[in-house]
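Below you'll find only one chain, the form predicted alone, shown as structure tokens.
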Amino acid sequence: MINSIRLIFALSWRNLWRNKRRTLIILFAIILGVWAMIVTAAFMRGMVFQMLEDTVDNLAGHVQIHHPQYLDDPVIDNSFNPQSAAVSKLLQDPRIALSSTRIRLAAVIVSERESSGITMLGIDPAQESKVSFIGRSVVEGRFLDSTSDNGIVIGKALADKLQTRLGKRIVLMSQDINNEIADRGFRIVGIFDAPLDPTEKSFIFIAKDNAEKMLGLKNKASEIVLRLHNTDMVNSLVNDYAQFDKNIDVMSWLKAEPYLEMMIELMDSSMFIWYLIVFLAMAFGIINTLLMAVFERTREFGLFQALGQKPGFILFQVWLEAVLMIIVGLVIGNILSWLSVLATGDGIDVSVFARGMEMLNMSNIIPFVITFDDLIVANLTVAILGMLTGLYPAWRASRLVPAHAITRI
């Protein structure tokens, strides 16, 4: 039996050079196809990757809690007790790492020459600074230092908008408990550099308890944002504290910004027919090879038949030669595949698509992730359906009649 098992290996490999040229095109279509599915998958979970890492950086956090109302409506009105029973115990979950209690609602600003509608954020410094992306981003002057800091911190495409620089004053404007206009001037002590540009345009930082003495609030917050300790607890979270208390909504970043959701949705319907697209290109080749090596040796299967071999034999024997090839395509792909991984390092500048980049709030550095799912997916679909098609030639092979394939010219 291991005898009979060795000369059929043999036999395959041998007959799978016996014509070279058309073995390596078909080899190098396996390889170009292993590769592609794999470093395209690595490129599309990067974006993935660097737009969940963006939109938590850029304030979203990983879970944030609200009003019931504050989505629907974000005023004033619509602010909870970030000091209450529930949410002091929500807090206390040791899943938590990190969070940042806010005060965040629509603001005017106004330099000396110029205004502009943005979202005004009242923060705690030493909170903020460890949850977003604010406490590395100041680029000129300083961050705020303490809840009763009198600057504010605006972003540099804002301090262009607005012809403003550091030290200047500004007016701040937005509606206080009483639904009445309420101002005050704050001077500029940071400016901060982000990733992305409608990021610096429409967010400024001012201290919380001057957020709190402007718009006449005491012991409210617009929203609380959570860091976890691994992202995998999320759901677990947001479904624990779901119906946790009526007067405050539990929410992971995706209810948060769907857009995002959408988007990995959209990532991965596109690697799927992205696999289909590869594989059906492998299998047509596949198919071929093997068909026209199964037509020039019909005489030689014919002969084999009228010897006495087994048409399972054939049909094994051709089927092995697509196995190896395919065995040896996932083997050369593969290394091919990490070391062009390994090659890219941190990741790919597509800053030559920058607007592009920007509307999908995503910064100009993709980096390639390869996960061990997307590997097992990749290697699997070419080896499975591969084998798959490897049949149909066999098949062919297994149910010639020997008469007729020894007499045929």
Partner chain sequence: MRHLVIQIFSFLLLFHLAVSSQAETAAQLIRQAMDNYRGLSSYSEASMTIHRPDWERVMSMKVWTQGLDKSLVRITAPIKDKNGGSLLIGDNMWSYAPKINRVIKIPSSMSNQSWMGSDFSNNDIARADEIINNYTHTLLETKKINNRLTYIIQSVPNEDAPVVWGKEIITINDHYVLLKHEFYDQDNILIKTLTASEIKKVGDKYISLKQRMQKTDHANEWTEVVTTVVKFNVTFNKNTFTLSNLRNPR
The other form holds:
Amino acid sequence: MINSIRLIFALSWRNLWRNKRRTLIILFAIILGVWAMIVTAAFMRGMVFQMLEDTVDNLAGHVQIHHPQYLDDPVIDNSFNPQSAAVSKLLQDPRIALSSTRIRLAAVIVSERESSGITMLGIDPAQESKVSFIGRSVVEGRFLDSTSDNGIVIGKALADKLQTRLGKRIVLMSQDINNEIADRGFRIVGIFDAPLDPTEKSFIFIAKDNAEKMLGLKNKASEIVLRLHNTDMVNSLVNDYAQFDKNIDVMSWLKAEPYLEMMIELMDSSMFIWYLIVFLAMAFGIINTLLMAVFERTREFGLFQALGQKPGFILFQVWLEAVLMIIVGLVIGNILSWLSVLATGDGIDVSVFARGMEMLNMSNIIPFVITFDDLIVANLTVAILGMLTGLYPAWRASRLVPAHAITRI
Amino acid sequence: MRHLVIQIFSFLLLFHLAVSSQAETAAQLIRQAMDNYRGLSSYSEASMTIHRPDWERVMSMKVWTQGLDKSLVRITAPIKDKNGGSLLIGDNMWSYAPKINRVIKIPSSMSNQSWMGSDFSNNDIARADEIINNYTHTLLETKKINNRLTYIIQSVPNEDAPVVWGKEIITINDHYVLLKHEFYDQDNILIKTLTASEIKKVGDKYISLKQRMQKTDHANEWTEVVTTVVKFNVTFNKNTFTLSNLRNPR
Amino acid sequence: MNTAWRFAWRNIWRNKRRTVLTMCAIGFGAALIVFSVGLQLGQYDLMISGSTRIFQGLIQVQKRGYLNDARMRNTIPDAQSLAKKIRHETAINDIAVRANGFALVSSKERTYGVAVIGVETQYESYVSIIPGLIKSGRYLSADNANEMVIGRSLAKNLKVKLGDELTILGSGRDGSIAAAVLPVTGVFESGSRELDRSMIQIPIKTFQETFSMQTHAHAIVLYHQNSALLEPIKSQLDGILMPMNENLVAVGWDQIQPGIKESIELDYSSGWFIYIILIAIITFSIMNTFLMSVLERTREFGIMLALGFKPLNIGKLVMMEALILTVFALTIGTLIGISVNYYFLINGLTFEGMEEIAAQYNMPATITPQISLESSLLGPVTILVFTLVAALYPALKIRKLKPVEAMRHL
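Follow the form predicted alone with the form predicted together with the partner chain, if you could.
Once more the chain from above appears, this time first in line as the rest of the complex follows.
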């Protein structure tokens, strides 16, 4: 039995290579197909991954806590007490990995030549740098180093707009708790670079203590942003604390990006349809190639059968040719995909479409993300469908009647 | 307005600075000068010309000031803008628009917008006392211009002062008239200049009757204020610096 | 020559199954790409008409330079007469004049900085959907009425309701104070929190009087649902504007909202990246077919060569076979693709979840594919090129055939 199997394998393998050119051509089609499946899937996953990262990173966090009216009217009056019993209890939930408490209000930043409306963020640098992008985005100077740092960190695009630079002073103006003008000079100690221009233009960072002093706030925050251990915990956490305390409002980041949610859901089903299409394109070739191979060897098969081999043997052998071809194609295709993705490093740069990407709220570098699931689905699709496809030529081969076959020219 | 105000008190500043050019002493002296100055009041009438490459606009106004932090400006011509004006108390500014009979408080975000379309910003008009509290002043040099002793003072804003300028240079003559006020950015580039001319003596003080504010990069755009009447040590009605007065001129 | 074609045709059908399979591969590719491109282009049409319909319009006539420097004084003189003239000469009625300003709007409780838009009350609904999105009260009634409509978020933030008066304070065209007090006659909800929070609309003549504009305005907005007509309409406008006032230009939606144009380009390029890969796979798939059909006739070709046929002619014959096969398959495939597009053109295509998103962005919930030369032919022609290149390979091999050896081939 084992010997038969070894024999069959040997026969099939050698038969494949009897006509090198033919086999190589169809192999190429298979490799191209597998590569296309995996790389495009990686690209789409990368896009979604990047969008998620950008959203979460971009100050949204996983979960946000606000005063109930803050989102509709983000003014100073709609602040809450971040040290209330309710909030403290919430923050002890084990699902929370990190948090950052912020004062977040509209303000105007002024330089010698220009002014601009921005969102001022009064933060604790130790907390904030772990929770959002700002911790690693400072490209010139430094980030704030304590809650009483007198400096300000602004985005590169904003610095350009204001015609100012690192080391210069600017003035921040806003309205304090008594509705009076509150303003103060700050020296730019750091400049950050964010994937999106609007981020650089809208947000500035100062130390929480200075924000509080300037605005006359005591024990008040505009928002607390939470990063959980796992994205899956978001919904359950939000549900648990939704009605917790009437002074605060707990919201998930997805609420801000419903579009994203839909995209993610659509992605899996459209990915599978794409795989089918690619396979179909390959399938015609596989069938044709195998049929031609079978046809060429009609006499040979006839001889086999005349010599006593069962039709089952022939069927298995021809089918195995298809299977081997597919396996080789899969292996090489997978390796090539993996190499291509490696070669792209952090991702591909699509800054040619920069403004279009901005509209989708995406940065210009899209990474390739190969997920285990995608790999499995792609490989299984090709393997299973390929094996089914191979049955047809194999069956035709086994149906040859010996007498006719041998006398075939 | 602010520059009228600076001009008026600057003689006190200068007097003490002429004696010593050390910053600390200067600060103490400034404080004293401020205390002395608190009692000063003025009334003036002026016309403001806003000049642009393709048009020009002229407004007439009356100005009342008390000390460093109260002033009222009322427009008297042209008809379109008549009776409109601004009231400034401390850091706050209100504007009155007669067409709609409303008084609006100007929020901080508007303070950099131009005042009535001129080259002065709302801030320029409003924040007179900044010049004292938020800067460190040093006397740079003394020289003779037109046979008068002229002092050039450099004022550098303090670290967390809400002032964007890198420095301001004020040129004052020994009659305590502000001749020039230059605004430099933090790279030492001159951004805008206020130039004063037509110096006259009013009572026992010297005043410049014509002032022009000009941005360095736009030569054909400027705003000029010409004062036609000025009186000092005026006594005001208790009601002068109130919102109801802003709205309803008596 | 006729004989050659007939010859080619018969050769193809000598191996029915192989030919049919090959044609299926080609036809499948063609149908798929025709449908897919049709869908993509239809989607873009939707995106463009959707976003231009909300507010910005397809084309705007503005003073030269206004696009990058939206200052109060960069105006169009005599705007409403110009608009009338344009309506008359282009026979397009969806044209409206707009004046844009920035002002502080105050209620008793609060003050906010907003964009103030002066609109032609009769025409604004032809170029923007906002007049149709009034959720309470009504839209503006006359060009000189003392009325204002604001967004819902703004109404909420200002804590005002219908009938309450708001004060507008800003700078006029000549720098003077622009002030007005107007009652809120309508509240709109556009779906975009941004618009609802930061825009108010007042009648144009009221705007002009308040902001010292005289007869000036900032833009003449033109809407047309067929975005393909962008260039022709632009040229027509240039023709009207040039002789009148060389300072006026017509700017297209792609200049006003370049982000949309680029996201469309991004999507289209990535689509074509995928199509090319697919076509390449199909090409390799069928290359063996062509190869085999040539190699198995080696003996036959040998005889033909011996009989005096030129190798070039045999090569031509093989190419003709490929051509006929491909064109035949492409025609069927393309027709299938077009029919599918047509079906969805009539019935509209939706898939799960689209309705919610569409409602949020104020777009229709169905996509209609575009049937055009581009969607119907671009894919098939590309396939044709690829397959002919694939057929070249075996055709070239024929030139190397030596008659005697060939005849002896098995």
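Numbering follows the first chain given and starts at 1. Between two forms, the rigid core is the largest collection of C-alphas that superpose within 1.5 Å. Small disclaimer: the values here were computed from a predicted structure and weren't measured.
Put the two forms on the same core and the Cα of residue 244 is off by less than 2 Å between the two forms.
For residue 339, the Cα coordinates differ by 2 angstroms or more between the two forms after the core has been superposed.
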